[in-house]
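Just the one chain here, laid out as structure tokens, in the form predicted alone.
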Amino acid sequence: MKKINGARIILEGLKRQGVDTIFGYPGGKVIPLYNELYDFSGINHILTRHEQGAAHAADGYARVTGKVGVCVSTSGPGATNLVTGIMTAYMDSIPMVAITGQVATYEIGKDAFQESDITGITMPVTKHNYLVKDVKDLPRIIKEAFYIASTGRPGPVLIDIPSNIQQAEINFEEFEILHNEPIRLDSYNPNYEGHPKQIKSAIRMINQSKRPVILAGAGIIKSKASKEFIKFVERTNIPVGVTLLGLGSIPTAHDLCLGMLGMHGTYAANYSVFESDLVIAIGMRFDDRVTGNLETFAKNAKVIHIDIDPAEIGKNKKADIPIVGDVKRVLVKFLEKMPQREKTEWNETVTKWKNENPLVYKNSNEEIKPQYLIEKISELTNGEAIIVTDVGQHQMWTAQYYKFKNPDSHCTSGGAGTMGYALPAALGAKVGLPNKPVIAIVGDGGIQMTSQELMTLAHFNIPVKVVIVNNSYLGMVRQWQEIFYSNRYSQVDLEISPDFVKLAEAYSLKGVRIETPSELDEKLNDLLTSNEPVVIDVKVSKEENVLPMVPAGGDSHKMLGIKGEL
């Protein structure tokens, strides 16, 4: 009778979930899995150079494709190396399944070689996790993991599989029976439909409002609701402030888009919230980088809060009308009842704020301003590229100066703020959408955290363009030390760093350094449109600040540097 082992069940389960690509790194406790992978057809494996890279690559893949990203590691340190990537995905609600090897079931709890309690470690940063103790549970668990990861509010699920479970066998017929059993998760019932009475009340509140503003978050993008969202915006003519992860939900250039909200948001976005009498929060969670001081944030406004996760409603900001549901389905219901709302004096006021207080910086012919670099990338790609940023100043300049046109075109670690994210996430994004240009924008600090993934780009010839915004500092920390700690620059100087061109060449990649604005104008287009992976080391102004800025915990309408200078 035909048999199938646990390792093969994993691969069959993945394939039947529609998985065609996984990111991973082998080790002792997943050798049975990799042995089956050796001649298994239908699943492409990308060998990253570190388990953290595998997790971020699965994250980037998931963000641009909307599919569940899959990463694999061995037990112990291999599994714990995934944790930063899992936490990053958890904070930003990214669908991911992480598969870890574990010591044999009879060794668990005995401090065996490379044993770690990865389900315990990841409990706070996963939507759910499993330790598999019976091979007959594997078909069900794999199906459940994908269902949980991708439904409701998405998030990562971890499956920890002991080595002897991977080797254990069952009859193939029994596997088919187990696989075909329906999913039963009685305590897990995401609510997708907004309550009709709440929607009706919300429409009434919108129609009564004199100074409404919309806060657009990542939930719009995750529910594939951008089309409905733009219709809603144009039906109501309400100005829109966008969160960092909501960028792309509406084109930056749309006349009702005010740009990003929050700590480094635009004057018009932040001031509109402060002066508003109604906030319509859609797929966002009022995180501290958006609100600053919650006591003064939209203090005179009623709040309509639409979100798939009931735990987010009222967590940070009290909602007058909570609507729990999938953003797309809720907006469809709004559009069925929402009358056309004409522009009002409020629109004129907000537009005046927008026109009189645009994002500004002082450009230079002598040195490359980082804002100019981002503007050039935006111009040369016509806002159509997939942009993957790391964390720090360049992340905020990109959010401010890149003119996003499409949803699913911006990947960044918003909640966790994970340095080292961009390079591996970009390679995952490029694998997911090979026909789209993918640009990783990183700092000279962040690139050094996961630079080994340059080898992955070379190994698989993944033509990501890596743009290093090199100011020889841990720039955001330096900026805070300048503004809030009297220029006491403590441990932020990165003048002693690798030669990034030689580093690229060491990984068999093309490396180019750009040091002047004229060089940038001359070279950047050809580099961005080449068909090979390229590392572009751009030397920018060393002490440029991201402005405007709201101090942490400050009043969001009291911004520093509105005119581009402190």
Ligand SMILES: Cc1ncc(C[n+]2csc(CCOP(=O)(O)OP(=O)(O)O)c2C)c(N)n1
Second form
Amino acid sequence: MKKINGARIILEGLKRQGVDTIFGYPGGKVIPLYNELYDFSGINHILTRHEQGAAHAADGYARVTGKVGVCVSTSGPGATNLVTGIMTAYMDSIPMVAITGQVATYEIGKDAFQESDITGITMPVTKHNYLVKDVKDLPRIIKEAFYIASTGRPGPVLIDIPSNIQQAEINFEEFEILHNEPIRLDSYNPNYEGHPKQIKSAIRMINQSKRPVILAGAGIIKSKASKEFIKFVERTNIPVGVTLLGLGSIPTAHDLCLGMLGMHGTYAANYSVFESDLVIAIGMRFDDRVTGNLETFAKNAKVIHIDIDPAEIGKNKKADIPIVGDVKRVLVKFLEKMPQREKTEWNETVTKWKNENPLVYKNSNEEIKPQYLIEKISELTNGEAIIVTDVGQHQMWTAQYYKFKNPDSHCTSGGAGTMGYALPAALGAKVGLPNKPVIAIVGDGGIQMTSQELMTLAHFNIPVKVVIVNNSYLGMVRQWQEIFYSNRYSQVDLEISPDFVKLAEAYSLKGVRIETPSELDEKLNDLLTSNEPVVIDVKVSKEENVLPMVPAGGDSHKMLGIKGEL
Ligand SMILES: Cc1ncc(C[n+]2csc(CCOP(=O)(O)OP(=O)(O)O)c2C)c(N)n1
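Taking the form predicted alone as the starting point, write out the structure of the form predicted in complex with the named molecule.
Up next: the whole complex, starting with the chain shown before.
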């Protein structure tokens, strides 16, 4: 009788979930799995050079494709190396399945070699996790994991699989029976349909409002509701402020888009919220980087809060009308009932704020201003590339100056703020969407956290463009030290760094350095449109600040540097 072992059940299960690509790194407790992978057809494995890279790559893959990203590691240090990537995905609600090897069931709890309690460790950063104790549970668990990761509010699910479970065999027929059993998760019932009564009340509230503003979050992108959202915006003529992860939900250049909200948001976005009498929050969670001081944030506004996750309602900001549901379905219902609302005086006021206080910086002919670099990338790619940023100043300049046209085209670690994210996430994004240009924009600090993944680019010939915004500092920390700690630059100087061109070459990649604005104008286009991976080390002015800025916890309408200077 034909048999199947646990390791093959994993692969078969993944394949039946539509998985064709996984990111991983082998080790002792997943050798049975890698042994089956050796001649398993239909699943492409990308060997990253660190498990953190595998997790971020799965995250980038998931963000741009909307599919569940899969990463694999061995037990102990392999599994703990995934944790930062899992936490990053959890904070940004990214669908992911992480598969970890574990010591054999009879060794658990004995401090066996490379044993770590990864289900315990990841409990607070996974939507759900499993320790598999019986091979017969595996077919069901794999199905459940994908279902949980991708439904409701998406998130990472971890499956920890002891090595003897990977080796254990069952009859193939039994596997088929187990696999075909329907999923039954009685206590997990995401609510997709917004309550019609609430929607009706919300429409009434919108029609009564004089100064409404929309806060557009990542939920719009995740529910693939961008088209409906833009229709809703145009039907209501309500101005929109966008969160960092909501960028792309509406084109930045749209007449009613005010740009980004929050700490490094635009004056018009933040000020409109302050002056508003109604905030319509869609698929966003009132993160502190958006709200600043909650006491003064949208102080005089009523709140309509649309979100798939009931736990977000009232968590940070009280909602007058909560609508729990999938953003797309809720917006469709709104559109059925919402009458055309004309522009009002409020639109004129907001447009005036927008026109009088655009994002500004002082350009230079001598040195490359980082903002100019981002504007140039935006222009050359027509706002249509997939942009993956790391964390720091370059991340905020990209959010400010890249004119996003499409949803699913911006990947960044918003909630966790994980440095080292960009390169591996870009790699995953490019594997997911090979026909789209993918650009990683990363600081000279962040690139050094996961630069080993340059080898993965070379190994699999993944033509990601890596733009290092090189200011020789841990720029964002330096900025805070300058502004809030009297220029006491403590441990932020990165003058002593690798030669990134030589580093690229050491990984057999093309490396190019750009040091002046004219060189940038001359070379950037060819570099971004070539068909190979390339590392572009761009020397930018060292002490440029990201402005405007709301100090942490400050009143979001009291911004520093509105005119581009402190
Ligand atoms: C893993 C991790 N460690 C530390 C930080 C804190 N941090 C936030 S921004 C930043 C500086 C980033 O410097 P760089 O990568 O050079 O980018 P820049 O700000 O100069 O654009 C640091 C250290 C972080 N976000 N993530």
